[in-house]
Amino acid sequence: MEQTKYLIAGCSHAALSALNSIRMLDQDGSLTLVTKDDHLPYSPTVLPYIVSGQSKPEKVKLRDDEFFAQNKVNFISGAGLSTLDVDNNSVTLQNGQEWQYEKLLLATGAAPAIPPIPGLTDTPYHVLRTMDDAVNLHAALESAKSAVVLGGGLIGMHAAENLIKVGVQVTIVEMRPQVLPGYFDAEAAKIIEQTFIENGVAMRIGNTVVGAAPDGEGAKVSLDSGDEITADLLLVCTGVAPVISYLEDGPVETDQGILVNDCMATNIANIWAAGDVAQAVNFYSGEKSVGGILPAAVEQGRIAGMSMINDPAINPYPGGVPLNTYGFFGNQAISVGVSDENALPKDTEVLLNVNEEEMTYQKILIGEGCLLGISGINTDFDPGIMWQLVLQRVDLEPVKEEFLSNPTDTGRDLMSRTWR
């Protein structure tokens, strides 16, 4: 059995952030990073651009072999976790290797959640979560002229845009009444939807797929409206679920994901979790939920790594606050925190500014003098600054008018005072 002081399972943003934290104070402790992926680390956010051919797989790695060598990291690819034995502080990998650890971080991410659509399992379809998924989908475009994308979330919308830019006719089917509900309200979503329509994407919003079947080399989907859509490609982007099968029937507490405290520790000594697999406290509700956004993964990984080395400078995780920057057809949309006031107390102040002619939209939500959320399309504000204003519950009352008229400069001024 191989032995290592630190074992990190996963190789995306949370894992790499934890690695950096560990190496800040412990440059020599044995550190092993294992991943089921056959590639060097990459960000899932680049995958739609691999599909379209705008980016090449070999050009998008987050870290390379030289980095791992310089940081004394034993990087093992193509071998994810198979089982975990907490009594012996050991894991078995999918390649049969056994590793004993002193401290373990579970950053195994999420996998596509496939909806229980009748006939789907017998129908050829693609997903888009890994580099291999993107490469295979890119190859399939050589013979495809049409595609149906199931799901109007970030992955589906990114993929649809990149598909239509390479000449594929695209239909998006979204069962909810709007696209991107996790980030934008219905009014902002309408602006985004209309832009997709103007660029040739067929939008079937509020339609549910009730059946799927093969259609030659392609696929056919049936909608609850009675319509049928055939396409050369079917891409399923209906969400993801944390990868925790290796914990089945084990003592590590799980719910939707792996339950962690505010330092990313699980209920088992010497085991932490971070990123898409972790179920951590939500900033607004105080309840634990799976975040699934890149900034949260980085922050959770940083805190987990600091906790693993007992870094005295550690600050507890403040809770998940959504943050997303989304570019579409030359436009820029940003969402920080909550965008739907209906999810907040009734006395929340809503400040909305929309200019349809210039295609600009900005919404600010304030409660008890603090920023609760800000979203915009083609408006100018710094998402990182806004994120910190929310997390730190900075009092906006003394500068409220200035903030509403110029959130970027006012926000920067507020944070510069906080950081002094």
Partner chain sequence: MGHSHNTIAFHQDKCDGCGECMTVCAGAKSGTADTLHSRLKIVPSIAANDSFELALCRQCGDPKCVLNCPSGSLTKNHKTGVVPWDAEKCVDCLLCTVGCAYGGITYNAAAGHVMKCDMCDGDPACVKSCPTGALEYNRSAEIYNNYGELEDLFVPGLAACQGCNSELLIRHTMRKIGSNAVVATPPGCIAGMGTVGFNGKTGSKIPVFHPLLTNTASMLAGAKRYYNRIGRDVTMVALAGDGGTVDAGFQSLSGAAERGEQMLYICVDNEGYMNTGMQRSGSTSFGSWTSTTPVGETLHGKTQDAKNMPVIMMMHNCEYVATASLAFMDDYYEKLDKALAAAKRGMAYLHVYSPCPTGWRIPSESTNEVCRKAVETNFVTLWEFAPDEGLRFTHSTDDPLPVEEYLNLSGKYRHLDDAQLTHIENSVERKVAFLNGFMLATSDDGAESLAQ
Given for the second form:
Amino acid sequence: MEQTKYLIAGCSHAALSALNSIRMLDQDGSLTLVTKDDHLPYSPTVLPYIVSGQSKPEKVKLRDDEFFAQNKVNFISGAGLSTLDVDNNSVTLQNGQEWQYEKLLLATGAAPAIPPIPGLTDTPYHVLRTMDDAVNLHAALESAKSAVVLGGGLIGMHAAENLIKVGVQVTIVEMRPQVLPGYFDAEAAKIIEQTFIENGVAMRIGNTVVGAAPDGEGAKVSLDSGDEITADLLLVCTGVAPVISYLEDGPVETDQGILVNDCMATNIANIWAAGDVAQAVNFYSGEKSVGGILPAAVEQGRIAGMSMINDPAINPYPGGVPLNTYGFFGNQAISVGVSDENALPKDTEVLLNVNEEEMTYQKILIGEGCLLGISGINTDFDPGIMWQLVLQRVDLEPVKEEFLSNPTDTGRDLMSRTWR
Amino acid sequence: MPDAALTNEPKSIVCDGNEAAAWAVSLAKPDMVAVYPITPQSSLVEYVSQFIADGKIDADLMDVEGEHSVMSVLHGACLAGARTYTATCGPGLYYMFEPYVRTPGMRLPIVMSVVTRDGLTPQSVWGGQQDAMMLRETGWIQIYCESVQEVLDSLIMAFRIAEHRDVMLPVNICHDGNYLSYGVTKVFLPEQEMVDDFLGDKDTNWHVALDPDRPMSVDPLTGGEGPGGPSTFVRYRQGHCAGMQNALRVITETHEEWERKFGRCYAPLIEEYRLDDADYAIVTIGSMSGAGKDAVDVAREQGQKVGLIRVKTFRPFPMEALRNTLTKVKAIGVVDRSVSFAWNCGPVFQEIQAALYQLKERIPAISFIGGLAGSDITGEHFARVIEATGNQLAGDMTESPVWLNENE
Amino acid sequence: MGHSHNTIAFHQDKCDGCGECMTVCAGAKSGTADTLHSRLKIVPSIAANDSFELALCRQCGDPKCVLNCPSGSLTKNHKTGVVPWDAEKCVDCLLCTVGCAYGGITYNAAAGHVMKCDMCDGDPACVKSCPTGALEYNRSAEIYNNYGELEDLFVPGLAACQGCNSELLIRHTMRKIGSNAVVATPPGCIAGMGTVGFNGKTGSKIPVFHPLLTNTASMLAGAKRYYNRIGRDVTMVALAGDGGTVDAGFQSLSGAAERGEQMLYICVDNEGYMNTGMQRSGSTSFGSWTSTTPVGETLHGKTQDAKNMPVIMMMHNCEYVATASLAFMDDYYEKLDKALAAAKRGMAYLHVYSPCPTGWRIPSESTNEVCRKAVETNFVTLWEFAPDEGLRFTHSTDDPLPVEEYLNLSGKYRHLDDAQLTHIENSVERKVAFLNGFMLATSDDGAESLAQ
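Given the form predicted on its own above, I would also like to look at the protein as it appears in the form predicted in complex with its partner chain.
Every component of the complex follows; first up is the chain already shown.
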């Protein structure tokens, strides 16, 4: 059995962030990074750009062999976790290797959740979660003229835009009443949907897919409205679910994902979890939830790594905050924190500025003098500063007028004075 | 000052004790000489400075701003590996005292002439041994010379004694201000090659050094009640005492070797003069011994069975040699050129009293104090000393101390 | 990691909000004068009138923008310290801007991309353009790195009082000088903290010794002369307190300076005999409480001004004389380099003001603040002097803060009455005037000032 001090399963943002924290204090302790993927680390977020051809697979790797050599990282690809034996502090990999660890981080991420649509399993379809998915989809574009995208979330929207940019006729089907729920309210979503329509994307919002079937080389989907859509490509982007199958019947506590405390530790000694696989506390509700937010994965990975190395500078995870930056057709949509006041107490202050002509939108939510959320389209603010204003519950009362009229400069002023 | 060419140095010259000392320094080849003038030492450092200026001595001359720095620069140089020399006396010595007392504790083999001068105060610029006698418990080796030739020879020997690995201690060669410093006589100069051979390579900082090639801490805080503190301190003190005791043997061996090489013989510790059949003896130290010996000769001619004991090495105190000598006589009179205020006698007398305690039979002794502040101790004085000392044998005791010059 | 980098420092008190930096940055990076393209942003402060705040990339050591980037377009260059942005790899997702809490990487709508400061390859245009000195390219990291790579020549665990910065001083000084040196630490705080060691155990890796309080310069001079004689170039260093320098050790130092003995003599001035219980020294300042100038019914601290030792040393044939304060380490390092060069020719004297948290009754965490305020109020002046170059101030004495701002920081001045305060104010002014006069008479800078 091989031995390693630190074993990290997964190699995307949470894993790399944890690695970074560990190497801050322990430059020499043996560290092994295992991933089921065959590639050097990359981010799932970049995959739509691989699909469109804007980015090339070899250009988007987050770390390379030189980095691993410099940082004394034993990088094992093509071998995800198969089983976990918490009594022996050991794992088996899909390649048959057995590894004993002193500290284990589970950052195995999430995989596409495939909806139970009748006929779908017999229908050729694509997903977009791995580099191989993206490369396959990019290759399929050569012959494809049309595509249907199931799901109006971030991946689906990104994919749709990138497909239409290379000349593919695209339809988006979203069963919920708006795109990008959770990040933008209906009004903002409307602006985004409108832009897609103007750019030639067919939007089928509020439509449920009730069936799928092969159609020649392509696919045919049936909607609850009775409509049928045929396309050369079927892309399923209906969300993701944490990869936790290797924990089945084991003692590590899971719900939707792996349950962790505010140091990203699981209920089992010497095991941590971070990123999309982890179910960590939410900043607003205090409840534990899963969420595929990249900056949150980075933050969780950082805290997990610090906890694994007993870094005295560690601060507990403040809780997940919805964060999103979304560029579409040259526009920028950004949201930090809560975007829908309907979920908030009645006395929440709401400032809304919408200019449909200019295609600008901005909403600021303030409760008890603190920023609860800010979202905007083609408006200007620094999301990193806003995130800190939310987390640190900075009192905005003295500068509220200025903040509502100019969140950018006021935010910078507050930052410079408060935590510069 | 003789203006002898380097290539043709005279075998003998006529000079005073200060110049003889300068010649000894030139022959001993120190790396550094630090100087600061003070009467009656000044001409000594002037000679040395001129020798260095003339290239006779290849040494660094450090003419510093006071005796305190004189000894301090020698500490630094010696810790770096240099063979070093200086000379002082009187108030200069008192001013030097702080680094002076530190020298033997660091086991630095520095050689220094004390051109003895009487103490302050009253203000006095003349000879006397009060300054040198104040140094008794500082842990330096102290050798007192009788003649100009002995000044020269002893000073060369001093380097060998100081650097001997069984000793590693600083040495004072004391020569009396006025009488030896300015007394002119003929002296023989040893051959340079023979002196080189006699002294060998300098060996000054093998045991303690300020040298980046051998980094060490020099004189860290030692003692206190912490673990190992008392025992470490005691080991330093024991080592110092052992070095002093070793010095008695090394001084003796060095004088024997000197005699073999250069043909001049000196008693290394205690000199006995006409003592073999003597009933009593006078005890002297330094330059007065010559006059004392003459007085003994005169008394002998008059039938007195008197001899003379000269203390040459005063530190370490040659207890065993002195005890052996004292057993040969039945009464003594000790002539001092300085004062022990506490004991109301001369310091040499005071110390010899301690030696007398170790004799099987008690013998009477008188303390004479003379030659203070440049005054002479004449044959007449010694005649009084001899008479009073001898009278003790008949039970005619004299109350100590006897102030020889009190009516002059 | 373990490596520091130079930074652009912002001195808010000097910024008048002119915005020239933003115009210049936009010009340098985008070829337009439109400040929308500026990578640093000066914003007016809402809290205070006529005050300005700054948003600028910090080139973080552990940058979150890099960890957030999904496309590999942001990296941390550990060599230069800069976080460069690669436009080719960027997919304009803006996730980097979420990671940055400083507004350091921002979306430039006009360009359609994010933008951030790249430090102009170590020669930032904004700094050069700033007319008030509010922006400074601080090279201290570079200096600290250089020092960090040098070997620490003292043992760990020297027992200096909490908050005392003398340990920092001696460690950094000896790192720079290296092991081919002989170090004298006469009785005082530096020896007391264990540099020479105890009971047969040493406190350093280099030859180190206790001289007497009185003979530091002489012992070093003797050792140096001998090394010169045998052709070895060994540096002599004194790390002495003010008692061992201005009082008991003064004569040997004076003599060594007059003779041009080659050494670096550093006086670490904590204005009294602090190691032995905070007694008055010749360097104790007027009005100070010490244990021998106590405060009572009739006495109210020291009744004389301190001996102005560095000025005295200027008159001593030294090759180099300078004052320093550890709140200005860059300044000290420069002077140390010059002093080391000068010590090869003769006496180099550095006088370092070193507040004593224990004896001055200041909180241990405020030592550096006391150092800084001493200089900013002109209580301590920073200057250097070389015979050929005259006197030059290395920190301006213009527009000092009121000296009370310095005095109020130390308990040893707590009892001062108005008359004492006036005395100190006058004496500070006199000292500065004297130095200015000396500067005008001796240096090129002074000659220029006179010509104007």
